[in-house]
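As a starting point, one isolated chain is supplied in structure tokens, in the form predicted on its own.
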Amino acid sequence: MPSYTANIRDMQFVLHELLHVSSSEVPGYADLERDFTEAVLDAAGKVSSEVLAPLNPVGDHEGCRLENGVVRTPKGFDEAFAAMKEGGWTALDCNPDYGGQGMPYVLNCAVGEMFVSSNMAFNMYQGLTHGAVSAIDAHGTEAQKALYLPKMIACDWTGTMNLTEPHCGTDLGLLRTKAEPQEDGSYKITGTKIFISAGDHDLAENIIHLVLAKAPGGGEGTKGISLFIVPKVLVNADGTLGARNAVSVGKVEHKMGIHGSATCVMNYDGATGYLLGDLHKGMRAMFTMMNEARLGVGLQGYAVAEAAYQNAVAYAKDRLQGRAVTGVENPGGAADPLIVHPDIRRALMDQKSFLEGARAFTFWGASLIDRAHGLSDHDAEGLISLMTPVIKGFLTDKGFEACVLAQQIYGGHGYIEEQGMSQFTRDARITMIYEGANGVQALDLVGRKLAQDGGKHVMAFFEMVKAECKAHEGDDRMKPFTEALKAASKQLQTAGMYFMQNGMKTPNAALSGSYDFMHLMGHVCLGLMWTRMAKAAYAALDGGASDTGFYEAKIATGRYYMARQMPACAMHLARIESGAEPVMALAADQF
């Protein structure tokens, strides 16, 4: 059985040596000292491995059930969601008025991270209601407030958000679902949602669901939307539970992944339910969560890695197979290990190079959330709104990419179920369609978030990297990462004038491109993680740090990244300047 142990070393070098959290003005950070963190996270990995990690093939065996309009959960999930609600750790950086422990939305994303690494499925259950508290917390009247966030906070209510509809995805302004006003200020909601993740469940006493329905008098599109709170079961004003709303779970579907979520097809049948926010200024609302959500499903695409990457290391450490080409490394055996051999170094490599700068990439991220949040800094707003799509669709191409390679190192063992390594690459399938699939997230950040405030913006992050280029002129040990970001960071500006020459005149040009560009962008942040990531390292070494082994560790991984994964930005970038044509080229009925 696959086994997970955080890396709490890295996540404490990354708080501390590269974002330096507790000394930033950010409201909060002063909390955030190194012992203070380092326990929060090692109470945190405890129970990712003791208690999460074990369920995580019971919830993939057995998955989700639906009996008498119930669903299900496996067995072990509700004394494991008990254990985290008496925790505190479903409240970790809520709003304190309302139950929550107010802690920076960084940390919460560290120790997100060990969740999903653990038990992605599980951790969905509760990760859904952060993001649904939000949303209230953000749009929702005082009395909405009080009545749904203390018992949300504290997951004995949990939340979801629906959107999809069976005959539409991404292209909201489709949608059916039904909102008729009644004389007392409630709507009842009227449709059938589906790919709902834990839109029903036996964890909690209560499920609020968020629902974008449209109310007469929107007109046509998304412009028409509006999002509803619709209790599973109705709430009556002193906060006790009243009647069972019109809420009904159609089916379970059977997933390729994450069997431990529930994701269900829900039918509302003119269920009750409340505006949350301005009528018809839905997406608005529900923008709050899908932001959100889009930075949790990135980091969910390497947290899955992550556990992925640790079980490969450990089984090229100790599967004896072939001699190593220079000679006899393991003399008293049969055989040397698999990790002597240099393609399966290629292949860890690849895997721990992205992985910590894909984690370096998430919690600045974060950082930028708290920073935009705690200090209304508009420029942090609009340089992780610019991030977003990349931190979401990036970050979950490669991570689907480093479980596959995770299970090949296993070889034959790696498709065999009882390794555990097929459910890794099975759950990190899913992070690359759901909350707006990557193709979509391409075409977001091409055909708006550059574009965003005048390209203010990707024009900061360009002077961003120019700046960090140039503080390391004359350190001979930072041209390495310096002179590839550079090149790259010029590949990406060469594809946004590509755009911009040609984008009005053949959007399909553009659009052709917008894959490749996504691409492109996230190996730039990616590099200008290992940059300033080596630059902490060496300042360390140079401190006369202990830990050497540590450091050194990452300026070689850094430097692999470097030499190895920034030259694909030459690739995207003649992908983008080729064209429409060659993507255009065959008719419908050519294919």
Second form
Number of protein chains: 2
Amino acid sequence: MPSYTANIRDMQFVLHELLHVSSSEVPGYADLERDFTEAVLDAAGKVSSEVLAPLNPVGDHEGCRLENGVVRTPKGFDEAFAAMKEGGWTALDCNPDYGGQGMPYVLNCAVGEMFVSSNMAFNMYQGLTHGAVSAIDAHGTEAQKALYLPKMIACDWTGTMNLTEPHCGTDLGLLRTKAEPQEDGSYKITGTKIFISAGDHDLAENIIHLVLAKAPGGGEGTKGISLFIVPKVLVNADGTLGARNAVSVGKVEHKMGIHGSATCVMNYDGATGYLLGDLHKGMRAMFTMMNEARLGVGLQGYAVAEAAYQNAVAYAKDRLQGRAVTGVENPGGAADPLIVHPDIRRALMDQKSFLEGARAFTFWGASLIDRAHGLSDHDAEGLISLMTPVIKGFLTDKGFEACVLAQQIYGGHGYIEEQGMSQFTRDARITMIYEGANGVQALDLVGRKLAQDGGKHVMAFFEMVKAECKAHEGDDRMKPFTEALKAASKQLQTAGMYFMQNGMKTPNAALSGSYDFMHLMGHVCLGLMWTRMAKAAYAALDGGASDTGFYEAKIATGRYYMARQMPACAMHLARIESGAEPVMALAADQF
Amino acid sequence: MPSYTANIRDMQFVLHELLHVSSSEVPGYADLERDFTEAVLDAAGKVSSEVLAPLNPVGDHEGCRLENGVVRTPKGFDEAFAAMKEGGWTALDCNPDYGGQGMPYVLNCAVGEMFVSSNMAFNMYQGLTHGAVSAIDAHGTEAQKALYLPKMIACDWTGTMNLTEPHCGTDLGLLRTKAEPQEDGSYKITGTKIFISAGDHDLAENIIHLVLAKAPGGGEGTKGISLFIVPKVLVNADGTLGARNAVSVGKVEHKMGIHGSATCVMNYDGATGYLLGDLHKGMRAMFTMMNEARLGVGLQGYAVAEAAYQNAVAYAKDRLQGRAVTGVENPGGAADPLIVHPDIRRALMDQKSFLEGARAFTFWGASLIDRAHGLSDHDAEGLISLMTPVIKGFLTDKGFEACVLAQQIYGGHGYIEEQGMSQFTRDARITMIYEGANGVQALDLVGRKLAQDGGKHVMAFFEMVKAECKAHEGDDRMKPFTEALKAASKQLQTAGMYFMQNGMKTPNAALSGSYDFMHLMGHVCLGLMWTRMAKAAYAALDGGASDTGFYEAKIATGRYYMARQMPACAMHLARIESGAEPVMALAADQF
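Now the other one: the form predicted together with another copy of the chain, given that the block above is the form predicted on its own.
Below is the whole assembly, all chains and molecules, this chain first.
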């Protein structure tokens, strides 16, 4: 059975030596002193290793089942959920006015990484609730907030997001769920929603569904869409539970992975709903939460891979097979451990160099969200808006690849379910799909984000990279970092230029290269993170840090990323510059 | 539920317009006239679409189960197996002396592609039998051949290959299964074998296990290994079935995919076995079948992806979502079909350009095997020996990637098991692992095959590529092909040179780049195939072929491969040239 131990050392490095959180002016960051974050991470790590990780294969094996209209979660989920609530983990970064602890989002991300690594499916129940809490907090009336938030922040009630319908997901303008206004100001919601995570379960006494539906008078397409609060059990004005609402579970899906997460078809049959936010502005309400939600999925992408990696490392050290080509390394054994073999190293280094870069990138993104919210910093808002599709699309693609690599190290044993490596691959697969499939992320990046605010944010990003390279001029130790980063950044700019020059005349020329652009930008972002991390590691070593092994490994891992991953950038640029012609050449019937 | 229709048009193109089989001097090829292969492929295609494909999700859903010591296959497998036997499909390329039809292997591959595409798990039962038949045919005594082959070729009895043990797979020198010689010339076999495909089932009246075991006196490591025939039910001298042998099933594995294929733990408790081939030469006997077995797995890699691709195309044409950026294409509908979107095209073209290249590469490889065997052509033998790890490693990696791309096109629906796209991804995953994990293929390629016969075969391959490019000098239409191929071939040679210059002094410098070399060489091979296919397509168009749509699509698809896939070569070279240092920098405890 796989095990998991939170990499607290590396998280602390990112928080304190890369992001320097406790010296930041962002509200709440001053509290994030090293000892404090260590204590929080340590406690969360214990819950992850001891409570959540052992339940991960149980959830995969048992899955969720629909019994007499109620979804039953796997054995042990209820006790674990109670433990999470009791530990206050569901309320960490929530609004203190409603029982939250008001911690910065970046700390919630670090803790969330552990929860996802140890049990991604289980973590969906509180994860979806967190999203619904954010939506109600941002768009609800005072009365709505008072009525729903305290219970939801405590996870006595959980939340869901209902967007997708059988015939539409990406293209929400097509949605058919209707909201009919009632005399008392409420609405009757009618329609079918699919792929609803945590749509029903037995972990909470109520479920607060947030549902996108069309109310009369909004016009065609996405313009007519509003967002509604539709409780499973209606809530009386005094907060007590009332009658059962006309919401039912049509089905629990049988999925490739995250079996412990109940993915439901939800039927709304004239269910009572309450408008959340402005009428006909439902899409806008959804979008305000999108950066956070998508960052959360990017985090899932690498967090699952972190757990897979840890087990691959243990297996590579334990499994004896063959001899090192440079001479026997384990003379007392019948063979050397796998980890002596260069190709096993290559696979492990691919994972490690990605994971540590992804962690830095994600925490940095989270700190931008904190900055944007806490200081109303529009530049930070613009930058994270630009980065969001990259975090989501690139980290989930690469996270899945990393899981496949980890599984591969187990050989045939990786294909056998009881070893648990297959679960990581199957679980990670969904992160490339939901919360906007990665092709949609690429479209968002190239079609919207690059040009946002007149291209201001992407230009700022280029300047940031340039300044980072310039800061290390003359430092020979940093050359493997700055040279690769400079080259990649230039390739990214060239690609952007190609889009500008060709995209207006031939939009397909830009869109044909969107996916490659997302990956090219992902590498530049991770290259930037590695450059900054190398700088921090050298600074620590120069300052006489005792933990030299950690810093030397950090630098060596970064050098690996620059030498062996950054060469992908030129490939992506070449593909982009080949334009639309090869992509669009065939008629539909020639496929 | 997914459907499958064999792409007979493309198979015929490869057989007749690329390989020109019927005008080849290889024994048996003269019979492969276009009408004849069309009839065979048409009949096999019908069985695939109508019998095998509908059973594919059934096998995945039900799996195999162990009941009172006997493995039960999924519902319907027995009838389908009977139909396969009755149609003579199990005997197609087998020895006519024992009831086979004696067709060339290349035709068996074309038929095999269909069977794998439509139901990979089901096809394992006859696939493993085919391997065992080849081993007995090549190494058995006349008496053994007469006793076993007719029944096995008819699949009245099936076969298995028993190599792996719980503690060793790749490193067979460690194996512990023992063979004790008996006075009557037989052996008592004792040990545990794992991951035995078709190890037990209810489709045949007997199972002939081929088992690697150590007989006394052979020395340490792989030198002491011999190969034994161990029937499930002992066979009397007259061919009738005798007593049950001391072989039992310990377990049926619960795997990520190919659920319909029974993967068994086999316990041999003093089971009666008969030496196959020479004593202590078991490894050599295994190796003689390896090219064919590994080519078969490479074929699985792309064949599963072919089925996934066909369904992705259908979905992309059917599913309405969003509007083409260049203007509405489906004005009568609420949205345009997915296939109008450039990023969907990119994903489909990635698959299509890989699949058609992979088919050509595999059939070409099969024709080399036919040539090597039929004409005792040592150059062909050397060339296929060089190509085998590339066919196996590259085509299975890329086949899996293609399945993931096909699944992605379905969005959330791709993650739901009833849609069937998840099964393709899960099934394809094993092809990267079994029959030598892909890292082992890369090691075989760089560590053994490059230097085989003094590097003669790799030099011949370079010359072949050079000659192909030279043949089209002055033909502007061929430039997109020859220029990309020439550049990639040069990169491959540079990589080979790097290994030669550094590998002797620092073996890790070569082995750190082995995986990238395998992929680089895979692209050069597919680039060569595409160049030849483009030439054939232009020749057909110049010759006034009526089927212009097919040939134009062929050329456009090839151009896509050259423009968008070949740029990976430079990336692989850059990684290779970064050497061993980044890969080997960390101590084991720094992971």
